[in-house]
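What follows is a single chain, given as structure tokens, in the form predicted alone.
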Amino acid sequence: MGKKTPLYDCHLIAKAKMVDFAGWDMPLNYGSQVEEHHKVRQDAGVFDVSHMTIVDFHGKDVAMLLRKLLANNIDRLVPGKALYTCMLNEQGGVIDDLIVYKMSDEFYRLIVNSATRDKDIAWMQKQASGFTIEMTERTDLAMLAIQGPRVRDKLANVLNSDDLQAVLALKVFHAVQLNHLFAARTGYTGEDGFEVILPAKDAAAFWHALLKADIHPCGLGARDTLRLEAGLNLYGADMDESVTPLVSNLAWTVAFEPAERDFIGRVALLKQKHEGIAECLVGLVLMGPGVLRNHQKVIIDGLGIGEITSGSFSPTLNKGIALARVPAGIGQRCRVEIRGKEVEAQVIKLPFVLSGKKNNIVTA
């Protein structure tokens, strides 16, 4: 048996297929998970992932830490503003990629990835040696995600006036804390919507209120196809510690201004920078039938050879899509290996899907 989030009892009560996820028992779906992959495009759904690891930060010298941590510049944020970043080894690798909240001058909030849980916050804690500062893991706290296009709409009737009123005024990767729960402007699926973190004690009731708003359950199964169609990173499979930023679609994450801020991996980026970058990450589109999927071979005329790091097919599309590391420089067409068999594939600039929009994807 594995871990269990405060909404486990609720899972089983809507009949999830439950499965282990880093030593978590997690729902996969709840009957069908292309119609909770399309609910969330079309409509509105939510997420448990209160598996995630939720670390706050308090103290003076917060800041100081977290310039040194993160690879982007958290001095781009005022109080409730969020930044997408990774937390990087001395050779540039990813060790792991999360948001980080500014709650005020001394105190900052880090959502990281729950596989990386152990690894993360020893990192974190070995980094911190030496500043003012408190580290403290939320296990208190649940967690869930709630998108799609009507769920503005629908948290009318689980919100009450004065907390609609305040979540719903939020830009876009930016946050408020309410009395009872923080909600956030942010999600991995490519639509609108909020991720919101509350007491566990508050978590069942808080989840069976959003499901009698008609905002339906969705597991991991389809937050897995959304995030892909959105060409947003997993991490362990589009990278990791033996690849850095810069190969990943991830350098619009990386700040090196100003030059005096010496962020960990810093040096190792420059000069993979100054060599040229050889790889890079794109989308992949099936010009015929067929699935895309992890680790097979992307052939590239006159390039060389590639690999598909994340694949699946795409509800949305009605396509196999892939995200590939490749040779930089490819160009419109590749072709991959299929089963001994080589199909021809269409490269695009991601995402493939974003807030219902399809890319220009060909269909023949």
Given for the second form:
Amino acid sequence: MGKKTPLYDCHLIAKAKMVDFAGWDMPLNYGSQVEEHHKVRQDAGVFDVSHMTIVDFHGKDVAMLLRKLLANNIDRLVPGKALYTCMLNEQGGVIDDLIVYKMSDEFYRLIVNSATRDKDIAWMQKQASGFTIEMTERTDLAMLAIQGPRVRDKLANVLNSDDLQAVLALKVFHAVQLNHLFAARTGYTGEDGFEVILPAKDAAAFWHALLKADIHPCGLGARDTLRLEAGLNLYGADMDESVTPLVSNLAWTVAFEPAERDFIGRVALLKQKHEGIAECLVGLVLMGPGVLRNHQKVIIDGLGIGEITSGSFSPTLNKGIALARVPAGIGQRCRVEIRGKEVEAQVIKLPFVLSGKKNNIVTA
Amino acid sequence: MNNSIPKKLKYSRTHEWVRQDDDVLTIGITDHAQTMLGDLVYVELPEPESNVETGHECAVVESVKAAADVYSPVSGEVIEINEALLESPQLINEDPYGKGWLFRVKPFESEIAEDVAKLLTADQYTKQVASEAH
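With the form predicted alone already on screen, would you show the form predicted together with its partner chain?
Once more the chain from above appears, this time first in line as the rest of the complex follows.
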């Protein structure tokens, strides 16, 4: 028996197929993950993401600590604004990727992955020694991701008018703390939507209100194909401690300026940059029918080989798609080895799908 | 999980079903197999007129989640494949024992008796599925 989120019983009622995910009993799908995927692209879906780890940092040294702990620069934030960033080790390897919300000068909220929870907490505690901060893991909270083009309309039947107004006014990557819930205009699907954090005891009632508003329950299966189409990395598959953000399509999340901000991993990243970036993470679309899978070999004529880090099937494109780590300088074509056969794939600029629209895809 | 296992079909331990109509055998994957795989999005079927061998890989079914080999429950010549699956693999999810059939085989006479004897009855297959769940 794994850990249960506050919505576990709700998943059973919704006839979820439950699976183990990083020690949690989580819904894989509620019947068809492809249908759930399309609901989020075309309509509205809700995901239970309460397994993710919410850590609140309070105290006068919080900003100072986060300037050191995170590769992106929290000084870019004003209260109510969020930032996507990696947390690196001294070698520049990715310990985890996370979202940091600035709530005030002395209060920041970090949301990290559940699979990396133990090492993240240990690392943060270690780095926090000597700083005047208080770090609190919020196991008392539940978290829901409400995603899709029709979410804004449908929330009118869920929230009271004051809350609705505040939530709908949020700009992308902004957050607000209301009386009973925290809402952020963030997500992991490539669609518009919100992530909502609320007390665990209120989660089931909120979930039922969302379902009643015709927002469809969606499982981890759809969450994975949606994020892949959106070109968003999955920690543990597309990056881990053995690679840096610079070879993981995440250079944009590393703030080298101002030069005096000495974040952990900075020296290693500058060295890697100076020596030349030998690999990159790109999107692949299979030209013919089939499905791309993790760890398949990618062959680039005259350049060498690479490997698929996340492969699946895109319900939107109806094609096999993948993220792959390949030698830098890859052109527009490569081959992927599937069951001993080499098949043609197109290299594309990410994402595959953006706000419901197919992006950059040549259907030749 | 309340999967259907029709009484009139025979089954393999590797979750294929077999229906005999005179001297032709139709083969597919069971409702249990498609449920475990989830939404199917791609199939590779054997070449028509090729030979398949008992217990050997002869087709691949892929869901969003995973790829699975299909093992031929009998030896024989492939006389027909379900071409509708190439465009609509979800037929396997929707109707695993009907529109979701994979291919038809004319069994080798010398081996058919032995092959069919090795197949499971619906009751035996039901027990196997139940035991795998524990």
